[in-house]
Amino acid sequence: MKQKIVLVGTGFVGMSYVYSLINQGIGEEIVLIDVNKAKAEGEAMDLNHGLSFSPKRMHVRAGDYADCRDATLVVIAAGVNQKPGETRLMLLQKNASIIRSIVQSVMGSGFQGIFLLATNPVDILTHIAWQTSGLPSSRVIGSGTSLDTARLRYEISQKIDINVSNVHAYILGEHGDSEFVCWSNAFVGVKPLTDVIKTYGKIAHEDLETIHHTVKTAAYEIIQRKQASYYGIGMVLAYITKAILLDENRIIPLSVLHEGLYPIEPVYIGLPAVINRQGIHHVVQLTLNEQELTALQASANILKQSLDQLK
């Protein structure tokens, strides 16, 4: 089956997401939505220039919403962007309404394959595609705290001078200002992080809010900087992309639909998942200190909270 890609909304996100995609040789087919059918007939001529550098053969192309009746998967990254000085969850009223008619338009196409949504606030907004889709909660995903937790693995690796691909740990809860830090699960290779403070000296325990509180106002220290976040998300539905295209089997904090693995809110919200070719296959369940478990019910309860207001 042909490895087709659908994405709708070609602004920084989307087109940052796309342009990894190529320079990655992930996918074959790769059709482009947006209300301005202009842009995304310019973006994909724009990118089709540069394919002759990609690792294989690919295709991109603007298309409708019809085209998304055999893809594979159907990324969203449409919708009201962020301000200075804005919540993710302000977002909320503005961007339901928008994802509610794109989740609609393509089912009525026939889909039956992925949707991966980049939107913001993602957690609540993934909910809402999911109850929108009658498609299985597996099938509809979230990015949740995945780039959160890339720039968490950044910092610690930055702190310690260690390679991030040998950072192990992940922030946890909504993608957004109640998201925590699940430091009882972090590891540097195959050593608990609380090891290595204690033996390597050069990252302390008062170092550690530091990093998360650089973790979670590092979406805002850039939008203040330069209007918008778009490169590392863009890499990051990439590497989701790739798990799922590849069959890979591959842990990521994702915004996903919580079941009764923790005495919390059916929401969904970020937890490390395994993920493949089906979508998510099953979400792995950490044992969590009693602090953080308290962190995850107050955020479980801050979306479900929003959902209610959308009710």
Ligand code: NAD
Given for the second form:
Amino acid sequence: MKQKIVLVGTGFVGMSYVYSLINQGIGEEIVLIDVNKAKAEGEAMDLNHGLSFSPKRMHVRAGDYADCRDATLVVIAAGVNQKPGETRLMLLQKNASIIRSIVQSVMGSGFQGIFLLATNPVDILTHIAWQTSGLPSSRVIGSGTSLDTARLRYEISQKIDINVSNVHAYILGEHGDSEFVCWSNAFVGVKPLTDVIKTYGKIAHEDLETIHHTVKTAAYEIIQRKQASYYGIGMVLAYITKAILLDENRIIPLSVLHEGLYPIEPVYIGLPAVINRQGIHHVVQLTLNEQELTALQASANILKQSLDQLK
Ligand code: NAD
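Now show me the form predicted together with this ligand, since the one above was the form predicted alone.
In what comes next, the whole complex appears, and the chain from above leads the way.
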């Protein structure tokens, strides 16, 4: 079957994602939808002029919700940003109603593929997308803590001067202020990070809190300097897309339902999961220490409270 991706929301995040897809040759047909139709059309025109430099033959065009009918993947990066004087809850209410209406329009086309969401607050909005769609939770996925995890791995790799692909560590929980590092399951190559600290000399226990702080505040720091962050998330979304389209069975920390693996509220939350052509194959169960389990519970409670506020 043709690998068709529909993107809803052609802003900074959405277009960074499509730019990554085209440069890496991920997918075959890409359809752009935005409430601002002219924007989607202009983006498609611009990208078409670069297609001759893509590693494979691809098609990009603006479209509408009927295009979702035979799509493998619908990616949602549509939303509004916080206005001055607006509370987080007001923003959440606005974006929740945007996501509900987008998901209803997508489902109205007869869509039977996979949803991938990036719009913030991503965990809560993915939960709402799942409830609205009626699809199994394995086919409604949020980017979760995948970007935060990429930032974490980058920071560790910089500190120890080892290639980032050899750093295995996750940020778990809410994609937001209550996220935490699962240090008990952090490895460099096959060596636990605790052993690396003992033997390698380039990283000490005191560095861990600094690394966590840098990762947690990364979005604020970027937004302060350039108003928005988008290249990182665009590339992460392309990586997740590749794992789905190429049936990779890849482990990525995503916003998923935890399937009762942990004694926490049943909400969408950032956990490592195996992802392939069917969506989430399963959530990977980690052995968390007491502190990490408490942090995961706290994060899930925050997400549950926000969901309850929306009702
Ligand atoms: P943006 O304002 O540049 O783009 C949003 C786009 O959505 C606009 O083109 C707008 O016209 C469109 N839109 C709004 N309502 C719509 C609707 N009902 N239907 C279709 N399109 C609609 O914003 P951005 O910088 O691209 O950010 C998009 C979202 O991604 C934000 O919620 C942001 O917080 C989030 N984000 C998530 C992560 C992550 O890690 N998950 C990282 C960065 C940003």
